[in-house]
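First comes one chain, alone, set out as structure tokens in the form predicted alone.
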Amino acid sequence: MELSRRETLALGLGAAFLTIMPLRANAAAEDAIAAFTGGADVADGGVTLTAPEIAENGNTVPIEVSAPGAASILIVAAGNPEPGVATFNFGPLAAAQAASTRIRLAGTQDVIAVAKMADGSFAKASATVKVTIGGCGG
């Protein structure tokens, strides 16, 4: 099998594009987190994120998140085309600062929960979910 110069160039550009794509997906997730936190430092811990290690179908991945003392919690899926998945806001009369839902994941990726605490600080937790069948057109 012989490749022409044009085909070789196309393969090379395609490979370069594929290596850059995951970086842009992570950059979009970082942008969403920065918009939520206003650029403030985010500490690890203080948030409990429960997600399956392996999801057979990316269309319905169950997650649970809790952060005692949180005013709001942002859920981000780093590998999705639109990384911001959900934001939960809790009022002063909320019995618990916890939520559970099902989310859609495009493929294997990190799910990140960032909580804004009542004192204005931020905390985060993350979990990697391996998806066998992607939910966002994959």
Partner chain sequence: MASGVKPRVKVPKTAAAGEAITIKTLISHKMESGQRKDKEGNVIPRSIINRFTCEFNGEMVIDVTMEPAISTNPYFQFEATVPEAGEFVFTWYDDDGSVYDEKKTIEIA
The other form holds:
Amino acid sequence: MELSRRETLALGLGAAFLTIMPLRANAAAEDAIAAFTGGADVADGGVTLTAPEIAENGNTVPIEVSAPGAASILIVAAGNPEPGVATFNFGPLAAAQAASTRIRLAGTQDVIAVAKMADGSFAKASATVKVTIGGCGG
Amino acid sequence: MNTKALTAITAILVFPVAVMAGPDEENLVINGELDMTSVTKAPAHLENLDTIYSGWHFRTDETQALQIDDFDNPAMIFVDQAVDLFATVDGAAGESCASCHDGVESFKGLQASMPKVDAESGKLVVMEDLINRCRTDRMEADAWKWSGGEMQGMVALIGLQSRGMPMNVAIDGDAAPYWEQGKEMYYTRYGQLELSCANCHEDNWGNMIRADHLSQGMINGFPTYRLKQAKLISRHNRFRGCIRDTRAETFAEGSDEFRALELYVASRGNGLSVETPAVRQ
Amino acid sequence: MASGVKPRVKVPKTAAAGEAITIKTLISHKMESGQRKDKEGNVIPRSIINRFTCEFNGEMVIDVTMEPAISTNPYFQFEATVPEAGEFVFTWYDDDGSVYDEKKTIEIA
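Return the structure block for the form predicted together with the partner chain; the form predicted alone was the one displayed.
Below: every chain and molecule of the assembly, starting with the one above.
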């Protein structure tokens, strides 16, 4: 495959655009996270968010979140009309600070998990889920 | 931008197409113990297919996972509700299903042979007909709405008793004229888009229709929990949806046309395990 | 929505003292998001289960705040420590004030 300098540049820009765009949480999502963290810094790492790369139907998307040592985990869907999804608060008898559920996604977007650690610090992880629009019965 | 990055971009662009081609090769095992026949040799009457596949093989891993464990399968909520309904007295006669039927387990095998011709009336009947006949004639209760939650929960509960058994509907004898009618419909182009069932599910299974992965249109898993509607969907409701999508006036749920089509489509899956209640997108 | 709501809970019958067990819960509920419109174009009011809790012998395992983005027929899976024999209590709180609960006992093997 031969590509001109210009084509290569365009491809690169396109790829960069695709990569950066979904990472921009909308304002409501940022507000929801700020309300949870009280504006504190949020580190990357320490949280594992498992979600499908492609969801066949946005109505029922399975997700799993795990943050060892967390007191609670907030889940936000940045592209939904209302970004809030759930907050898991773990009690003394939780054997793991982890949970699975099924969520609604209005379209392709980022799902963000923010964990509040026992020491009061915050950590996050995010995953992009592509929601396909079916051909049939859609 | 180097060659490696370009290759990576190309791979990202190509990969989703590659993984979606054709049915997958996983084995369908329910609860880690019930081996299902989800791929098998096409029945002799099928001229244009060599191998038949359950619709399960055309779904993503996440959707497939919902069907392989009875607790993860959301359809089971409605099956549970039907277990209660089975024992609930309704109607003027003061009877429940359990008044006559010795446990729902006694229906083992029935789903594998449905639809079938009723010996008394000589008419083709489907599971919903049998249930409503009991309700109106024996229980003297109101008939259930075809695609309503109560009806499809009960259809699923009775179908579940045959889960794992091979579909084996009769297509000869009294059933032959109904089967011929259904086959005729299967190959008839309907609607403004002029599409027959066969155009999608025989000529193009394994291909994409927009973002949807076309299956062979098997009904061995119905009633099925569709993620889109988040409830149990009847066979006739799915037929109606397909024909509507061809931009046609559809036949009604519970119509004789759909009974005949149900027999024919069921017969295309003869040999596949009953999967009721399946989970689809 | 108080009618037709039915919880399903999967808890092992026995565990070793101090063992971590997996719990799955499912409840039938429309989870009307408040985002949809009816045929006349009027917004269908939100009606969801907004909280789910699991306690064991009075001590909290998990307490979940639920928003309209939780799917119809809400499902949760999580892990609990079983220090002794006793009873799990699962509670779902509906927007309309209804409370649904389910109890499961577990023995120490």
